[in-house]
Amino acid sequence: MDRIEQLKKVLDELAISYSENESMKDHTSFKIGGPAAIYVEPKNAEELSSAFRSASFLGVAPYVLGKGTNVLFDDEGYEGAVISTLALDSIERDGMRISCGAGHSMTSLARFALDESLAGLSFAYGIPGSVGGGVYMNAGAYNGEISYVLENSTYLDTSDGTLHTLPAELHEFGYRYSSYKAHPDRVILNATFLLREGEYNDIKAEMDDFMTRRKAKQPLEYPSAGSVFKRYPGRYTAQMIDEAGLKGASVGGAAVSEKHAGFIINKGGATCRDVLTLIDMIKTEIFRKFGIEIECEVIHVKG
């Protein structure tokens, strides 16, 4: 019995839902990627822990996936187990705090805070990722970011199955960075945000303004992974790409957005190879023109 069959047997015994040869196009905002050998859909933290540890023990590489908004799966697919956090979507208020599961969407979190007249999360409205992904990369926009409002997060230590709560000050937050990036054995399960009282109409007006700006400046009508490159200190990367004459540049079905040069869009039928080739082309041209090495923030998942 091969490793995938062994894992299926374990998942069946544990009554954990899964599917085989699941297309990653259906689980990423880029709408790109081949099939995962097995796609696991745990209903809670206990099932996630069991699935992760079982896959690791059997030699089936586990990859934890939220909403897949900053991820590019390889055209050949993923030979391991993709484990979804989307069912971890509980949310509740306790005083000035909101606690929610890692699979909850950033936009839904912002809407919940609005309904509770709690201020501090307006920037998250329109960010397409999950809360877990947001904490992992310290997501932010419009002068706000996760580090400003996070009180703590809870994670699963996949090495021994134990749960831990990490206070905000130990996240080592930086630009699109948290300590979770240095600890792949830690899977974010929950996050708690400390907010402040606000006026419903004021919060809504701010959120509406942010969404209007997003729609005006970002190519939301196309599949993408958001901004592809990290901001270079003292420079706007999108502006450099524009000045390099790369707006509209394309490889296959992938193209630099005419609306926002920081986005690579899937015009239709784009492959992972198309996107990676275009990324390399942009990096090469930016270095040639400005002598600057820009860094890609989209995660390429292969194996």
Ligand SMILES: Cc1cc2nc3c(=O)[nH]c(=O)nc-3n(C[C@H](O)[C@H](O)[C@H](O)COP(=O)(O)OP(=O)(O)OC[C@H]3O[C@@H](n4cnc5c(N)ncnc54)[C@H](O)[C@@H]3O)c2cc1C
Given for the second form:
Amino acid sequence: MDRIEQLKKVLDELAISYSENESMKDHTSFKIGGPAAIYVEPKNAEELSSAFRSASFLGVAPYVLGKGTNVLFDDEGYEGAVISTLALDSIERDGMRISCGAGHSMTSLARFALDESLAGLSFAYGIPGSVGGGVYMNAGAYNGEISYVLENSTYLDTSDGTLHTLPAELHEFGYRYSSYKAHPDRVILNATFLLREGEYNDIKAEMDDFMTRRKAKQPLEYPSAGSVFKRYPGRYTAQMIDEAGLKGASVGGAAVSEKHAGFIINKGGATCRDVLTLIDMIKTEIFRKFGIEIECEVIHVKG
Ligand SMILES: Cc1cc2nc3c(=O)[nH]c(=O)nc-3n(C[C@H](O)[C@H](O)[C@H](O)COP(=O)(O)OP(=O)(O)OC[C@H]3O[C@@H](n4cnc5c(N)ncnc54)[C@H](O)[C@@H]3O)c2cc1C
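Structure of the form predicted in complex with the named molecule (previous: the form predicted alone):
Below, the chain from earlier opens the complete complex, with every other chain and molecule after it.
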């Protein structure tokens, strides 16, 4: 029996539902990617732990996926098990704190904070990822980021199945960086945010302002993974791409957005290969023109 068949058998025995050859186009904001051999959406932390650890044990590489808004899956697909956190979407308030499951959306977390008149999360409104993905990436916008409001996160150590609570100061947060990037064996299950008392109308006005600015500047009408490149210290990457005359440049169905040069959009039928070729073109041109090596923020998933 091959490893995938063995994993299916174990998942059946554990009564954990899964699908086979699941298209990653349907689980990513880029709408790109071939099939994952196994796709699991565990209903709770116990199922997630069992699915992840069984896959690892059997040599089927597990990949944790939130809302898939910062990843680019390969056209060949993924030969392992994609494990989604989306069903871990609990949320509750306790005093000045909000705790939520890793699969909860950042936008609805911001809305929940608004309804509770708790301030500090307006920046998250409009970021289309999950809370787990947000902690992993230290997501941020409009002068706010996860690291400013996170109190702690709880993770599953998949090497032994134990749970741990990591205080914010041990996340080694940096620009689009947390220590989780160095620990692929850790799956974020929960996050707790420490917020401040706010005025409903002030918080709402700020959130509305951020959303208006997003809609005006970002090509939200097309599938994408947001800004493809990291900011280069002291420079706006999108501005460099624009100045290099690359707005509208395209390869196959992938194009540099005319509205925001930091975004690569899927104009229809783009493949991972199209996007990677376009990324290479952009990097080469930026290096030729500015002598700067820009780095990708979007994560290419293959294997
Ligand atoms: C239109 C658009 C606008 C965007 N705007 C912004 C913005 O303003 N600011 C910003 O920072 N980002 C932005 N993004 C990018 C993206 O939304 C963020 O990076 C977000 O934090 C990713 O969350 P996700 O759940 O989609 O993660 P995914 O794309 O699913 O995963 C990203 C990485 O996190 C890992 N991961 C996810 N969940 C977990 C978990 N529970 N435990 C361990 N690892 C995990 C995955 O393995 C992967 O390596 C934008 C994207 C789009 C499409």
